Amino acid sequence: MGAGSILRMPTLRATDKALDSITADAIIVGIGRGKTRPLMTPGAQALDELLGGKLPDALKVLSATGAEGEVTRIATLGAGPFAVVAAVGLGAPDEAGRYSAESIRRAAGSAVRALSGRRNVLNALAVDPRSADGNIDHIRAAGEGALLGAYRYMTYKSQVPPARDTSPARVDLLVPDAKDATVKAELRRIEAVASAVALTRDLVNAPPNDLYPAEFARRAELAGKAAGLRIEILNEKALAKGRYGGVLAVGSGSDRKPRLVRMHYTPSGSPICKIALVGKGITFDSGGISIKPAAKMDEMKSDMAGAAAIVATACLVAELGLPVELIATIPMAENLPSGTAYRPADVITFRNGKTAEITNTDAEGRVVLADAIARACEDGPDWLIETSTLTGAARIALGARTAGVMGSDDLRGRVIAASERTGEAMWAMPLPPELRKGLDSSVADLINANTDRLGGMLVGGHFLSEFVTDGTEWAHIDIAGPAFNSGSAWGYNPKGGTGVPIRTLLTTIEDLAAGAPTG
């Protein structure tokens, strides 16, 4: 490993001091795009001000659209207290002139980017009382999209990179009132979803020959620990005893043997309802016998998004002391072929009994998830969420920043709601009854995969609704799109690993613990 190391997340501080007061070496300021010229929003409107009118005149000279995701740097060659001022588009207002949540946090995260090298950053984008989802939801997409914006994965660079290249060390969040108690939780509460995407996409930008499924479980482990969890895991003895057939079978060509973690969470008083989570730990998909093409194989060491981000949320859950009682059922493996790997025509059973013949060795996601579906179903949950990077199917159906939503009516509406108020984008998507005709195998109860390409997506949830428990409510969340950023950053998304599903598992929880209707 290389003397670099991921660099430490800024620090986030609430203001509610007059800008001439303020001393910060950059400010953030947000515009508009209108129809003939930038529109300015009220801390725009602040700092033009204290610079004595000159700000629309500055952006028009530099061609400033506020166009969403433009950033304008502007010196201001000591009128007022900022060296540097960052403005940041944010597209068009809606009729009311109003700014969605979203909008601000990739601004947000766009504008921190471009201020590498400035040590403390004053992040004006959430003093706008005219917020389409209210100022409370404006500093909580501020300062996300501050402290995402802000991630680099440095671990394996040789050299420190030069001060220049680094993200700002501080962020000041001009808020209206900064003593109050709202504002206070919502910081921490900010500050604990960054560390939780920031550690998944630690784990999903790691290498596969350093993070196997030993490795992996151990870092979960860890992790676990720390947050005050109760943490199992289970060898490929302990998985032979508890005939986790599928685990075991994807693993079997890899020397590197497979994990399966259990984390658990219990709240200080009565919980409110019992979740379960489970979520796909792939950490290298070579597809095995039915072997990927070389083309973008290196992406996936990715294929553990789906555990990484239930690890990150199991442990972001305690840290805030949510009402619930949460179980994480996570299956890791790697897929490898070799003499000893699972192959077509293998009939693989698994935990509850039910089995499958191998029709494709590179639809293994759906077999590991199997067992630990079947396990959390055990554990009779009230809620059972799994995410995964399950099916190309998905990028091809939503692109490569929409996950699809499958499971039953209600849970489905509440993830979708939740990520609606996120900014992760999902949609809904049903489980057509005619494609679960395609699964059925003449030799075992299901095949794994279907030769025909028809709603893969689709055919994958219907694989894993077979090891959910009759009358379970239940949301499959395939994040194959958005999980890993093949391209180059944009908003408070780097490139590689992104995060998601954190944001709105995190939402959907605390709406079950509150009993919030579906949305």
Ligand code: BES
Contents of the next structure:
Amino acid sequence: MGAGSILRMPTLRATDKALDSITADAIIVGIGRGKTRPLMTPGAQALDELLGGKLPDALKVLSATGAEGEVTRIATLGAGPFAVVAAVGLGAPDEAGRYSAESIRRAAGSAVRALSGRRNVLNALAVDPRSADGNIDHIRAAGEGALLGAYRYMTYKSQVPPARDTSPARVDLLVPDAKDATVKAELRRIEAVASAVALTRDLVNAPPNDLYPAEFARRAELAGKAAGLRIEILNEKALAKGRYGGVLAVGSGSDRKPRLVRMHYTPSGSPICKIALVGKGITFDSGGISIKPAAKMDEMKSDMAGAAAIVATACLVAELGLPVELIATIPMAENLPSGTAYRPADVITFRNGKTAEITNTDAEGRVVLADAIARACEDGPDWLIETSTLTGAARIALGARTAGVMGSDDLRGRVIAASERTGEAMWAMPLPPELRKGLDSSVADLINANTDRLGGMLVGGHFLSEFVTDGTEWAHIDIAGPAFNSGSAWGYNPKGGTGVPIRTLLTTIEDLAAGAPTG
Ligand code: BES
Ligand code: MN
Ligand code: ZN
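Mind pulling up the form predicted together with the ligand next to the form predicted on its own we just looked at?
What follows is the whole complex; the chain from before opens it.
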């Protein structure tokens, strides 16, 4: 390991100075997609005035269209205080000529990725005073997109990358009023969110030979303690004593024993509500005895993405000091075939006394989550949110960029509403009662996987619901699609771990803390 962990995240600052009094190596401006030529935005307009009205022609010569994801780099050849202009496409605006926060977030990410090798960058994407969501949403989007887009996973590179491949060290956001208290608080939130996303991406990208349950637990503890959380780690002995039959069964095939991590945050004042978070932490999912085909099995290092997001979110809520009590319950295990592995036809008993007949050892997520959800419910939370890379069926149904959300109507609706603001694509999914019958067992209370493949994502949700105490508001977010990007980088998403659904979890928790009515 030569190059160290991720390179330092860029420093983020806000400035409201006039463009001609700022110097930077590069400036990012947005352009929209018009019918015949790219559309100017307020940021592009201001820059154009500085460059003597030559920007539209330059864009035309370079065939810029303003399409989403397009970055046109222009050298200014001394014509202004910025050596390079990155004109980034925002896609087509709405009828009122406005752009969504998410199009700004993606554009900021694309532009920063295209500006490797520039030390300091001025980001002028957030200066549209007509923004529909109010300026703060656009400032958040421009800041998050830039910092999230600057992420690189370098831990296992033996050489330090050359300067031309290095993300900017500093990003200045051009805003209407840099001294505004809301703007200052927003910068703090953006940086905290970006570090939480980077932590999760690091954990997801870590190879499974180095990130096994005990090591994952150790890193969760390290991060949690730094954020001021109380941490409890159950090792295999404590798991046996606590009757965590599901976690132990899934972990039994690996020499590297399972863990269950509990992270507890209590605010300084009296909490508005009590929130339970649960995340699936399978550090590697081979399928076990019901082994997976070899193709793309390496991607199953990402089967702990839900757990990683929960670890980071718990830390984030503490760092931001939200007025909620929060307890995260995180099962960690490695699913391998071996002479000690659990097997199809085994019957296991969970923490709450319910039993399941194992029909497929590759449906291991719900087996560890059953114990974790049962434990989380013992704390009597007002709200329970669980997230996991639970089913391949979620990818079949929704593709690789959209998460499926199941659970009780109220909380599911709140999660979906939050996701619409964060830009993490999510879609509400039903739990049709007739699909529950498919989980009946002739031997035990349940089977863990039914034989037909109909509605596989929803059947997974049904299984989990069996372990949620009646009357508890709960949501299950299946992130098997969006947690890991196996294609190339796009917008603010690198290849590999993405950090989904941290931003939606945080926003949902902020909403609950604000006592917001039903979403
Ligand atoms: N971790 C997988 C789900 C998964 C697949 C996540 C692809 C990300 C990408 C999960 O443990 C699994 O194997 N699920 C099975 C369930 C089935 C046996 C009921 C699946 O989806 O095939
Ligand atoms: Mn599996
Ligand atoms: Zn799995």
